[in-house]
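Take a look at this one chain, the form predicted on its own, written out in structure tokens.
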Amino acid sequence: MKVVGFSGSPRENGNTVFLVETALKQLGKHGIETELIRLGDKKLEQCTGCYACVKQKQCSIEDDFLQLFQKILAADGIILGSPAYHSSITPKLKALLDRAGFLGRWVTNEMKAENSTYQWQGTAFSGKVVAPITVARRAGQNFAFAQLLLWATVNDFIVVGSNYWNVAVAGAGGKVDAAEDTEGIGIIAHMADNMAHLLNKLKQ
């Protein structure tokens, strides 16, 4: 089994990376293969709404998206981490999710006439497991966290929670200090334990 963790932060070694790595390390203790991907290193354009993926079954924008999309398809589970920027996830993570969600739906479905109704045949992510993580200095968590939950549930993922929301408090004055949020670390570690448990149950 494999879980890929995406850090939506533009900071190479910021609080979001620390938290995603915390989850991945905990998953590693359960024998699960993991990979960390920093979106700050990637070229990702926003979805243009061109609808080319409906017929082509692939995105028409040429950047790093296809490689990342294939990583999601190959994984059993993914972790989506983002700092809260004005109560929202970061633009690169949003671009990845918009395009992945759009393409993932039309890979397995065909667009119908305007007066028709849909009986969706799942998505490219059906049955996969996802866990969101957000980090903020103080507030802004709820909307950013909700964005990730809304994306996951509309795309037919199975969402993993913890004994509290998967959030941490860090970054006052721009500090990289998520390691000091011992409660947040415990929440993320428990989330990873839940993910490992669920993945093992799904594979039985």
Ligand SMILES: Cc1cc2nc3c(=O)[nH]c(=O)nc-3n(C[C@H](O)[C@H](O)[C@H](O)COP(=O)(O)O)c2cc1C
Contents of the next structure:
Amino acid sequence: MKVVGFSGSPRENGNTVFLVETALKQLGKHGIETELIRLGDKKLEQCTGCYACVKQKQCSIEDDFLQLFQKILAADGIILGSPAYHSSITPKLKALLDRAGFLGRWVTNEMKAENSTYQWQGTAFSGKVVAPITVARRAGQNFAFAQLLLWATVNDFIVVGSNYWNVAVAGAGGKVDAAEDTEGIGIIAHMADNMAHLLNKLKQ
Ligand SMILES: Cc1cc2nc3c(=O)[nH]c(=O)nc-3n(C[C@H](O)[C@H](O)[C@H](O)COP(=O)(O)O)c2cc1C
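The form predicted together with this ligand is what I need now, so please give it after the form predicted on its own.
In what comes next, the whole complex appears, and the chain from above leads the way.
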């Protein structure tokens, strides 16, 4: 079993990376293979709304997206981490999720004629598990967290919870100090335990 953790921060070794790694290390204790992917060094254009993926079943933009989409497809679970940027996830993570969500829908469904009703056949992610993690200096974690939940729940993922929202408080003045948020770390570790438990049940 494999879980891929994505950090949407442009900062290579910032708070988001630390928190996503915290979750991945905890998953590792349960024998789950993990991989951390930093989006900061990836070339990821935003979705152009060309709708080419509806028919072609692939994205028309040539950048690092395909490699990342394949990482999601090959994983049993993913963790989506982002700092709050004005209460939102970062543009790069949004670009990945817009393109993956749209392509993931159209690889398993066909566009219907106008006025006909959809009976969606799942998505490329059906049955996969996901958990969001967000971090901010002061406020906005929950808005970014909600963005990630909305993406997950429209795309047929199974969302893993914890004993609180997986949000951390860190980064005043750009500090990398998420290690000091011991409550946040405990919540994220508990989420990882839940994810491992769920993945094991799903594999039975
Ligand atoms: C452009 C920008 C916007 C930010 N917006 C918010 C915000 O809305 N609320 C907040 O509390 N912190 C905000 N921050 C602070 C970051 O969320 C915080 O420092 C976080 O820990 C950075 O994570 P990272 O180290 O993974 O990059 C912002 C930082 C930047 C650079």
